[in-house]
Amino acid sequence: MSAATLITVAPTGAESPPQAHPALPVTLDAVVATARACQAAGAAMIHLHVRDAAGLPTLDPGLLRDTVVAVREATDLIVQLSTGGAVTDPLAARLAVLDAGPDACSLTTGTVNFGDDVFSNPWPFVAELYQRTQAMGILPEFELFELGHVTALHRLLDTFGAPAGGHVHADFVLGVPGGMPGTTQALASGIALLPAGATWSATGIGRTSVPVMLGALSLGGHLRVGMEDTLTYAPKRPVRDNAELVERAARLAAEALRPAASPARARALLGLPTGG
């Protein structure tokens, strides 16, 4: 069990429209301000989606590069880009996300029903994306929505070898309609199947965010929180902003005697070069 807790913030996502919450950061300035506030609150990594001028999700290469550069200049956070995008994004555009030069990226290892939609991750795409991360020195965070995705993670490692940097890090995403339920039992089942030496975090969607966070801390894992995953802090109580969610995660991690890791400590945990 790590003596510190890596807290990742996912501030925006690709699902919620700008009008869903006044604090949802959809402009570059708002993302940078959010990144600063979340680092101060205890985050060490930021998981980024970007939006266009109308506030709609986009994989525009220029906007992705600008966002990576701006967040790096303003903070010490590990910059992780989403290669999932929106469920409607073409696979080629999702592969091209890596050209923006993040420290890390999300890498979902299989297809999953996502509410009424299908989040498509066919094996040839997953394999190509993984090999590109290896060639470019980008750390993949394996996003696992169900237990079959853990099996696919092992297939990647067995077929293509270790990730860039040599360390395996995964994130269990629970509570998505179509994936694993947001319970400690489901989380424990997934953890038991991970490769030896892997680290992991957990994300609870919507009303599962707090139960999953508590379960992850009880099992020795790390945390992902943010307005990508929930717009409420408690029933009938909208969240103030992303920093409030990070503050709660850091407070609970401290109570579990595993305080929030600094970005430098998180880099060492994940095998990333110091200073990005």
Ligand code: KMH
The other form holds:
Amino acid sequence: MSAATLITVAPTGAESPPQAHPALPVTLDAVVATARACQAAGAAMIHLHVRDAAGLPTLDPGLLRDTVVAVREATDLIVQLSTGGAVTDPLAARLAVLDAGPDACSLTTGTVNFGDDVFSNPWPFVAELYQRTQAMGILPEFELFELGHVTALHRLLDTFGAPAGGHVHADFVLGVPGGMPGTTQALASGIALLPAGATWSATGIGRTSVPVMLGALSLGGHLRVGMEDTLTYAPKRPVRDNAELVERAARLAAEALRPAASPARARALLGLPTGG
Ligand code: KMH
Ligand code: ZN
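Structure of the form predicted together with the named molecule (previous: the form predicted on its own):
Shown next: the complete complex, the earlier chain at its head.
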């Protein structure tokens, strides 16, 4: 079990409209301010989706690049870009996200029902994306919404070899309507199937956020929190902002005697180069 807890913040996502919450960071300035506040609160990695001038999700290459540069200039956070995008995004644009040069990217290993939609990740796309991360030296964070996604992770490693940097890091995304439930039991089933030596975090969507966080801490995992995953802090109590969610995660991690990892410590844990 790691002595420190890597906290990833997912501040924006692609699915909530800009008017869903006044603190949803949809402009570059707001993303940078959020990144700073979340690092101060204990985050070490940021999972980013980008919005256009209307606040709608986009995979515009220039905006993605500008965001990577701006967050790097303002913080020490590990910059992870989403390759999941929005459920409506074409696969080719999702592959091109890597050209923005992040430290890490999300990589969902299979398709999953996503509310009324389908989050599509056919095997040829997943295989191509994975091989591009290897060629470009970008750390993939394997997003696992289903137990079958863990099987597909093994298939990737068996077919194409280890990720860039040699370390396997996964994130269980629980409680999506259509995916695994946000319970400690589901999480325990998933981590039992991970490859030896892998590190993992977990996040629970909506009201499963706190139970999944407590389950992840007790099972020795890391945490992802943020307004991509929940807009409420408690039933009928909207979240103040992303930093409030990071503050709670850092507090609970400290109580679990596994305090929040600094970005430098998180880099070492994930096998990323330090100092850049
Ligand atoms: N917006 C979801 C359909 C990711 O970032 O890689 C996919 C998602 C996962 O958010
Ligand atoms: Zn995402």
